[in-house]
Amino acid sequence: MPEKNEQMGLSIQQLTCERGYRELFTQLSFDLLPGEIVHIKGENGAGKTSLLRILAGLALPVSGNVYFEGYDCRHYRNEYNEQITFMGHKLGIKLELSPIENIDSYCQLGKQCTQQHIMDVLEQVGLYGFEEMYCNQLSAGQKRRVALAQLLLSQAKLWILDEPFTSLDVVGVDYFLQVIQQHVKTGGMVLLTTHQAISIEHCVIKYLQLPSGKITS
């Protein structure tokens, strides 16, 4: 593996994506540096989710390259996967398990967390008193909070978030924004889509408008 350069962050070069026989975007290029947020915007069907799925390794582009910390992600997929976490429309939780069981299963994937740490995180995201209830009995917002707890336990540098505030109330959205702020303040990176206007103090937020691919600060 080539020597990493953590300051280079994520670099997207000449990415082209098609869905069916329709081209969603072509030759899309942008950079996401440590301590930054890129907010992807566009109309429904513009390719926002498709772009995130490509960057999360769940889909392939027609052409183009993705680099992370200076290396080509196609050739170092496992190393890249260790550095990212993806929260999509499907939250990645098992409805037949409780929040605490879901988080415990998540930790068994290699995360270092004690039982007390799990309980503390569930309390932080507002699930105190719901830790042992089956997730299929939780509200949509509470299910998203389980996924948020997993995000908090993640050691990934790059967070890829597809409409992360869906189903959250005002308090939940404000808390999630604080979590994002803390992540980027410590050198993390966030790539997200949301129909909501977001404002996070002391953070660099870039806007990527699809399908034009024009990036502004």
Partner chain sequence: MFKSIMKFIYHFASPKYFYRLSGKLIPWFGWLTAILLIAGSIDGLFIAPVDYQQGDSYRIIFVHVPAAWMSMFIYMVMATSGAIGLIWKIKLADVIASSSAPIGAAFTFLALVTGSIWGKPMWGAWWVWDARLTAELILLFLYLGFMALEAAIEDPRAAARACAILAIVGVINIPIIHYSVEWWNTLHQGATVTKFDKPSIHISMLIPLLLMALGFKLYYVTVVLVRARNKVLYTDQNSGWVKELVKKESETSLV
Second form
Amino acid sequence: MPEKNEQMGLSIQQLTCERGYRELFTQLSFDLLPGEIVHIKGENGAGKTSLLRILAGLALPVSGNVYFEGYDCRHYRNEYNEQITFMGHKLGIKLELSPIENIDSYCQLGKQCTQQHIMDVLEQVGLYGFEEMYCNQLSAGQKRRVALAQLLLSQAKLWILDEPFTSLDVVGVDYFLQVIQQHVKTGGMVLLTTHQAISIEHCVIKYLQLPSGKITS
Amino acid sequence: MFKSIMKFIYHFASPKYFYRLSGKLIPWFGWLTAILLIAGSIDGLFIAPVDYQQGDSYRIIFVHVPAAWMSMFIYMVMATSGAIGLIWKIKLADVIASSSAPIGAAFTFLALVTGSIWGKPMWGAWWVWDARLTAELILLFLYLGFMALEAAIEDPRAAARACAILAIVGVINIPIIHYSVEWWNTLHQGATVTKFDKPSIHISMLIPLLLMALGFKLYYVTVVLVRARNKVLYTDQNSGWVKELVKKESETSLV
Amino acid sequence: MYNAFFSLIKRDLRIAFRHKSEILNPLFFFIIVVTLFPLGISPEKQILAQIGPGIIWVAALLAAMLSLDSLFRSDFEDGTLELMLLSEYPLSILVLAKIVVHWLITGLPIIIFSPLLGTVMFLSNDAIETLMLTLLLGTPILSLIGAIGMALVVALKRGGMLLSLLVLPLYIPVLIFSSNAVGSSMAGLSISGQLYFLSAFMLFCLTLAPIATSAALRVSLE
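Form predicted together with its partner chain structure, per the form predicted alone context:
After this comes the whole thing, all chains and molecules, with the earlier chain placed first.
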């Protein structure tokens, strides 16, 4: 991107999304500024995952635009991908590889991280002693932690998290919330869906209700 | 300039406008098709002279050749409109591509059947692995693949885009397949009609052939408009104009 | 970008070597299919030598097609394919890396074992040489074109049959020119024309197939 306006963050304009011929939401507009969290709420089938996939650039909306720092994301795909990280239902972890190998191949897709860095992060997320095991020997929660380690290494400004707390234990959720808080404090942005009630201190959380698109603070 | 052209195209290609326009055009195309096909058949079957080598059996070319032309032409239309739908996100182009596929497959099948019927007196067998028939068979496989892929993907928009990619890949490969099949086997008569500057077929045979070809083309246009019209109603079922139309129709049918 | 390309190749090779069946099964399939023909038709030398090139090539075609599943399926299921789509590098480069790996684990073993099958089908030494050469030029095409088809069906639960319907018609030129080249060299004829065609077709696919594949992946993952 040639020039950037740091203040603008993510801007969603008039997004309409259909699945099959069923309309999920129409004319959805909202902004996400640096230092903010948007928590997307809604019943099953309201279009939460669809919205996140559109914002990650994985799916196309029927109409509407997504701007990041003033640029249309669809036209600057590679640059936009540099700025975001997406954690979906599928974790993006190869079961035949160890956590280190997984994270290393993740980093090769465009993040800079050294071996030492990877080891530090794995220790932070509580996988010390499991680095060399194949991931199919890890529990669901531990696999989630590997994905969390990837998130920590991503250096992206915008985190898009779809049900990130699934299968994490209480300690894990608390740690994840701290990580999110830290990210937001340093000017990051977070979009997430979760069915759990979360509380993050000292952070601006907006709630987006789907399919109505109403925003509350 | 470019923008205003695009705006015009988007307006023209809007489902609502298309629905109204095609409704007016279909009867015209339909009648023209009927006239051309009847005239072509009469001319081809009764008026055109007997071939000195093949006798009357050659007359099947008045169906076979136009059907074979159409089978190629419709695949081109599918690939082109698929690409238009993919690049400019014009819904109507996707609709045209997907409603063309079964018609194209039907023409390909017709060309195969008439080809093998024609082959029976010529070669003494219902099927000969001749270059053109084989290429036509492969084209039928391409059509079937397109339709199978469309049927397999649930989301209609994703299906349209996937099929567009498949059609473009197919259209790039068709010349290569044709060339290789031709190279593999050259048994068939040479291309007789494509050389328009010096046609090697007599004018009295060429006229019914062209009449039939034009009739087939208009038949395709008519049927694709009918199919696309139905499909547009289905894909646009959420929009206001369709709901209004349904309301109006049900009111008039009640009266 | 080259880093990403080579590290993806390294990663996939590592996974393939941890799942040795992924390498061995297509190869066994290839060998078994070829073995079936003498049993089904006749063990006579003359007949086998005549139909041998075609049979070996059809078997190679089917082996390449049936192994396409390993190209994207597991990546799709565990979500690494999504990460590839969200990478800041061009998707077609990453896709090309995956195709290279597919060729290394399915095409290359077939090439290595083809002299053996050529011998049991009574091909002449010249013909075996040509067979290896055509496989060397042709199997990359199978991986490249197959990747497009696989990308289109990766998200479908029962995509296997559909994949063969999509991909096999596009394999026909390779089959025609390759088996013809082997047959011609049996007869002592020149085969340069066929080899030129195969080379040109391979380069053509090499430039366009990754682009088509990445477009198809983006549609499939929507």
